[in-house]
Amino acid sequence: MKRLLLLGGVTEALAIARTLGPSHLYSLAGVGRVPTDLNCQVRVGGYGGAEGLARFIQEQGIDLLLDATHPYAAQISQNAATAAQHSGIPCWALRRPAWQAQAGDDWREVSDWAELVKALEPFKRPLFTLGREPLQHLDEIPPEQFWTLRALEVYPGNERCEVIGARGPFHIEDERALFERRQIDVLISKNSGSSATEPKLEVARERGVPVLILKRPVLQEVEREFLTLNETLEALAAFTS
């Protein structure tokens, strides 16, 4: 039987993992909750770069590597492609499409943190949905700004930043209430393409709130790329049968 190593990071990865039997491996970086109700094996933690991952693939007799990490986890995707190539196995990737701006959207793409800070200067009440990265910059918040930061878990903020711990899927009514309660005047987001977190963009559109979008990284090419969960599952079923 062919053995799969699934690198998780997006919601669809867990759905794939739920279809896997005990001979397959589901790998997580360790951020967030670890599922305990799966039939497949679960591994938590890193590998030590591409070389370590290649060694693990060879030791475990892996036949296929499936990269279902976050679209912004560029280094992990690079390591996956390199490790698979060195191990002589195929690397596939589930890469859901990016969101596209619609009529009424005011999206402004930024490439890095320095660009983001510059673009934030006119605003007072930003909502960050970038994960934990802004936590490194709490001491840099200008006196005229108050940040609301949403992450998977609650972390300490300060007098000018409150951190909300919350997990999607998010509902549009709750997002509307959050924008109203915090008087959000700008949204900061990655372009993850996830339907679970898309309602914040709808609310920003409704309220005329600009959105600062962190530019997606260019990811390593792999043998096969899939845009949806269903086509990924169909390909896996054919490969492992």
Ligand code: NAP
Contents of the next structure:
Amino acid sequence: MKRLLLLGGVTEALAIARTLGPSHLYSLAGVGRVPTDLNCQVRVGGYGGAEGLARFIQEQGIDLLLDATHPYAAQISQNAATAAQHSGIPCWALRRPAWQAQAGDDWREVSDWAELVKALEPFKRPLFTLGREPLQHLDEIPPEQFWTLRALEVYPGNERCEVIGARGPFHIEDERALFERRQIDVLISKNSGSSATEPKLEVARERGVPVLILKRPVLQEVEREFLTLNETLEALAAFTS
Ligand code: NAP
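Form predicted alone done; form predicted together with this ligand now:
Everything in the complex follows now, all chains and molecules, and the chain you saw is the first one.
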């Protein structure tokens, strides 16, 4: 029986984990919810870099590593590719395709926080949907801006920033209401490619609101890369049978 180590962190990873039996392992960083109703084993926490992960793979007799982490979780993806190579096992990855701009979209790519701040200068009411990073910059909000920041959990904001704690999937009516209530004039997003968070882009399009997109990190190529959950499940079924 082949043994799989599945690195998770996105919805599709949990869907894969639900199909796995007790000899397989589902690995989470520990930043989100940990499911308690799976048949496979669940491991929470880091490995101590690529070397630690390689050691774990060898100790546990893992035959295949499947990287189903978020497209912006570049460190763990790099560690996975390196550790699998050192351990002489294949590394596969589920890599969700990026969203593509459509007619009516005004998307502007930024590489990092400094470029983002510059690109934000003409705007007054940004909606940040990047995770927690903007929380470190609440003291730097320019006097003419009022921020709205959405993260997985609610955190303290200040008089110039409302912080909303919410988890997808998000619905278009709620996104419309949020843009209206906070009078959003620019949206800031990663390009996660997830349908669960896509409605905000539709609302930005409807309202003619520009979107500042944080560039996707370039990830190392691995033995096999899948674009969809179904493709991944089919390949896994063939490998583990
Ligand atoms: P990261 O920068 O690539 O990884 C940071 C460290 O977290 C890794 O070096 C590793 O620690 C540990 N880690 C990450 N994923 C792990 C996993 N599945 N199992 C065990 N350890 C893991 O990742 P991140 O951007 O902080 O994201 C952390 C987790 O949240 C990822 O699993 C990702 O899929 C999920 N997530 C990220 C985003 C995002 O926007 N970045 C969004 C949604 C979900 P060691 O080096 O000690 O092994």
